[in-house]
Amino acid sequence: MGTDTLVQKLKSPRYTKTAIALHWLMAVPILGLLLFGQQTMGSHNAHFLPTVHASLGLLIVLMLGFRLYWRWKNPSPAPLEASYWKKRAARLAHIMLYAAMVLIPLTGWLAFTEHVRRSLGARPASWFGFKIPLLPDFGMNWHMVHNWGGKLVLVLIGLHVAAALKHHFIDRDDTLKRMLPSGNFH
């Protein structure tokens, strides 16, 4: 990619269609996993919901890999006019969201490994028919870490949504419109 193309992409007022699609294709299942994650816990004999939860979590990790690759090759458009501190806060929030998309599934995998060892012995579980390797036992309560991490991510997502709505309804700028599929929101 030439320098002129990169500069043009950075000045682009909207995200690419692929970035928008990846945002929403990941946002909906992530929110669902976070909101309904508690229903997956319970009896260790109930394997259906935990398996679906873990399978979706691993699918999100794979999507995240593609999303990070896409973002690396297609930088986000430049932020709209804002103070230095608002831009820094937005950047930090996005870094935290990306970190959460890596760390929450990882702690979930560790919690799932704990569950499998406790209920199934040393046999690996499966993900859409593929064997999930067991991770080392680090002697921590990964269920608790995963659970509280998920709650913190819900707060972070709430702040992300609140910031987008503030931009749209109070600041009356195009920040939210740049991430909507149609670019319109009335």
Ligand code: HEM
Contents of the next structure:
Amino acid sequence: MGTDTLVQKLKSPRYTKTAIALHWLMAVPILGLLLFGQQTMGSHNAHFLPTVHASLGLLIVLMLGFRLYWRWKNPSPAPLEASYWKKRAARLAHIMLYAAMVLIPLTGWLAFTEHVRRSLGARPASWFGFKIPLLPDFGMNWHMVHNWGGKLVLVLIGLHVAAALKHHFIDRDDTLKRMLPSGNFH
Ligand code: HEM
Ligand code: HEM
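Right, the form predicted alone is done; let's see the coordinates for the form predicted in complex with the named molecule.
Full assembly next; the chain just shown is listed first.
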């Protein structure tokens, strides 16, 4: 890390407005896709809901590209947590959440490919009206990977949210507030 970014990190107690906007603009559709995945992709004949699912899902990857670039240029504020192990756990959880934001849509794209190639039951979908190219699927059961991956990520997000709420209501520190668009700071 360069001196400038280090100074910025020490001076800035909260996430940048862009980081906050990206966190919530991505968190809402991700939670929606996780909670309503089955309803949006379950119907074999419809076109609209699978298209919403695939379009939002692939948009997440594009937004993540920009988010990682932004994070690289604007490092996150230092954790408010004092415990060494909790800091390590939070860092690991954040890395896993970033990885999930690539891997879940990618396995979805592979599941879509598998559906089209192996006629598992058509789930016609497009990316905002554009044809989605098929990927090599290596004959794997990607729909299983996508479905179970989604469940695991939901557990991870559950822990992430529980940690944020614990900081807010039990430790009463600014961890949650500094990820919210507004709110008084200590
Ligand atoms: C953040 C992104 C995404 C999330 C969180 C997500 C989540 C889910 C969930 C929860 C399900 C239902 C699992 C179940 O039935 O138990 C599902 C199914 C499915 N998703 Fe996604 N998805 C994402 C992106 C995508 C993308 C980008 C595509 C395609 C381009 C896609 C294609 C599919 C398909 C084809 C199914 C049906 C799989 C099956 O046959 O059971 N998903 N998704
Ligand atoms: C109600 C839901 C959520 C709440 C309350 C929440 C809260 C927070 C808070 C308070 C932080 C800052 C942590 C810190 O300062 O150490 C944070 C960071 C983060 N959140 Fe969430 N979050 C939610 C949903 C999600 C979802 C759905 C995802 C993605 C799957 C996600 C991914 C991340 C990531 C990757 C970071 C790390 C940011 C960094 O690089 O420093 N969050 N979240």
